[in-house]
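One chain comes next, on its own, written as structure tokens: the form predicted alone.
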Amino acid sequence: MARRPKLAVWKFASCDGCQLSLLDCEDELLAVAGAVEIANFPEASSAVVEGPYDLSLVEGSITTPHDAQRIQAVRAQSKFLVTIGACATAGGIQALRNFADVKDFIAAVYASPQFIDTLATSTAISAHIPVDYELHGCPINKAQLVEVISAFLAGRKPAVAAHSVCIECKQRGNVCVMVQGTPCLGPVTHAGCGAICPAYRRGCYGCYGPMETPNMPALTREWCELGADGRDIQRVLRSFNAWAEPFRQESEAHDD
């Protein structure tokens, strides 16, 4: 009997939401479980099979010296490594620390800050090790996740669309909210959510991070035409994907 490929799921600084997306696959997860050996997935089971692993899924950002070392060990025992979610691909909401001095936050929050061992920044996994693929989202799209797992097991490139949320709006039949006067990040945001917010006449919040070729200055000029100011633009860009380079650069362009 042929050996089933080993799948490992790893957690770093995150909320576990992307791991829960895998567990939420339900029927699809049963098919995945039949095709692979889930060798390391603490969110699902305490049983651990030693590596090396054929495919590792990594959730979370690197925020401590310990995790900076641990991710090296994960990479060393993984044939393929895929980062999942905004934390792993862009540093997550915790990357807001990168715009200030983390020591000030520590002093304000902890009674004994001398016991806190953390890095000055929260960064994506790719800032520390080579990554084979990045799956964006906060949280990730479970159908896209199943596609990525299937693609790596089959030895092919994942068929995950690279277009913006605007395409999903058109596919869904949404009327453009920006045409109606509502600022929206849809034109520069990676597809994957199904255009949920614009379907309810709210602007896109950029949960899936920047698309491959976002024209950030053109979008923010349109926002200004709709009445937004620099503070509004910074506020919306500094959320789940604040440290993703296109969002970060454009938000910094609006510093006072």
Second form
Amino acid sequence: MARRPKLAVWKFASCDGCQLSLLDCEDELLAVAGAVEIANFPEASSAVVEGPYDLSLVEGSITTPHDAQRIQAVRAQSKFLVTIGACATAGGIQALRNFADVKDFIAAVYASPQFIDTLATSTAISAHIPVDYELHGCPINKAQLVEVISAFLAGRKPAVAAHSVCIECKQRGNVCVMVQGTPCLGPVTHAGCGAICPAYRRGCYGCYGPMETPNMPALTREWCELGADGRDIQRVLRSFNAWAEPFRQESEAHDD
Amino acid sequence: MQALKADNSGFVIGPDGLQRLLEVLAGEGYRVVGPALRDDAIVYDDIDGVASLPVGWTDRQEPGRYALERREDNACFGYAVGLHSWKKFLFPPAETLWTAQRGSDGAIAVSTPERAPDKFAFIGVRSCEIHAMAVQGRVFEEGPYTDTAYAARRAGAFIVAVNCAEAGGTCFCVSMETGPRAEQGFDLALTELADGAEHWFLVEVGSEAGRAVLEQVPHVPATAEQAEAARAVSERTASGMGRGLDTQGIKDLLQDNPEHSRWDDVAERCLSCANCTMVCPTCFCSTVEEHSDLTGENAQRVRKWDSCFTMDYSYIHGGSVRSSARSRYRQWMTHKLANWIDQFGTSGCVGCGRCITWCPVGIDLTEEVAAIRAAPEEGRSR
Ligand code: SF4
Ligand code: SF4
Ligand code: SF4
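Moving from the form predicted alone to the form predicted in complex with its partner chain:
Full complex below, order starting with the chain above.
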């Protein structure tokens, strides 16, 4: 049998939720372990096989000078590099620092701020190195992660749609909450979750970040029609994907 | 379904007769699907007798707005149209077309999932929706390749039409000549009269299958007055359309105006969210996803609803042909109302109003056409 591709999983500034999705693939985990050699995955095993790696999954954003260097080393050891989750693809919730002065946060949070060595911003991995594929979501959808790994193994394109959540919402048979009066981010949000929130009668929170062609001003105008004000809009856009360009721009348009 | 001409005066059944009708259909092995209340809306779903129907409820539909309201009577079908059309049953949102396995000898075996087609009884199908099935049927059943699964589902369906007693705020079937009275394409057609103490249905028979089912339901011949009262319902509905669309010369109007400034205007409002295409009962576009599993030994092809509003939809080598919202909206509306006529010999729109109601920002194609008509620029650029 041919050599199994070597898989590495890397963590930067993040909550671990996305890489845990891989451990959470109960039914598929054995198949994953059979298909690839899990060579470097500290969450799963302390045994580390040296690089280079055929496939690297990268979770988390770049927030420290040390990580900015480390990601270069990861890239150098990886033939194919996939970023997973909102932190790695957009900077994560920690990118809220980008809208303020990080020194103020450090002073407020840490007793001895002089020991904190951090960057002024939290940024996506793709702002630092070339990335081969980005899988969005906070957290990522584990079925999509298995799809991406399967596609990598077969040398094909993953079947991961970049259109709006609305398409999934309608495919699922949901009744649109927005048309019934609840503001929803679905029309500008990247599909992938399967429209979970609208299925439970909530508006979409934008966990998967901007869809391929988001028309932000058109959506926020309608939010205002439904009673939202600039502050509501800014808050909803400043979450896990706050630093994704279309969300960032639109939230800044609502600065008062 | 064998189409017969409807009896002239028809028959009358009461609410008990409707219950019996639903029982007979279920007894004959049909999967009975009709209007039901869910999530503050009327949706088409599996139903279990009259108790499942939205008795005493109606819908208020406006561009980008939908709400339920109580009626003053106990009408079972006193609303306009449900959110999702019957399309979701005949053309499911996701369907596995085939699976493939690599055997130990390396040979690949392809199998099509066993599917005994669902035998549906659709309860409460509106005239525009019957027309929509015929329009979609042309796409899937005519031409060189037939979608056999679709054709089997459609041929096996028993259709109980309901003549609309009230037009919705976004309805314009009169403009499209698709309603509000069902003239053909049904097994049975009901007109509901729920006036004060009286509550009855005028039943017209549209097929032999319809006649055979009606025979098992207590009914009496309609009197001339009853037939007249039912006719008056359709006339009243026809005069109360929420909207209108002037279709005069519409094919040339749209095909001659690809550079009209109105396309820029709508592009500024359109989200490219694709809701309009998902809810449209005639939109038929799909994509196929090919999945291989982790072992590389199993693969499947899944067909899913797709839309001309996605970038992937017009992706050819090197990029998407329709990369602007302007070009995507123009494609959708021009195809639906104009190019469809060249392609399929009919308009792609039946005037059900869903794309207007369920557009999150309330874009109204009747208004878009009117704006182009008001100031045609004749900017044909070829
Ligand atoms: S509920 Fe939200 S995601 Fe679903 S169709 Fe409406 S706007 Fe789109
Ligand atoms: S284009 Fe709109 S009004 Fe016409 S059939 Fe489709 S959803 Fe109904
Ligand atoms: S017309 Fe409305 S429903 Fe259709 S894609 Fe544009 S915003 Fe979405």
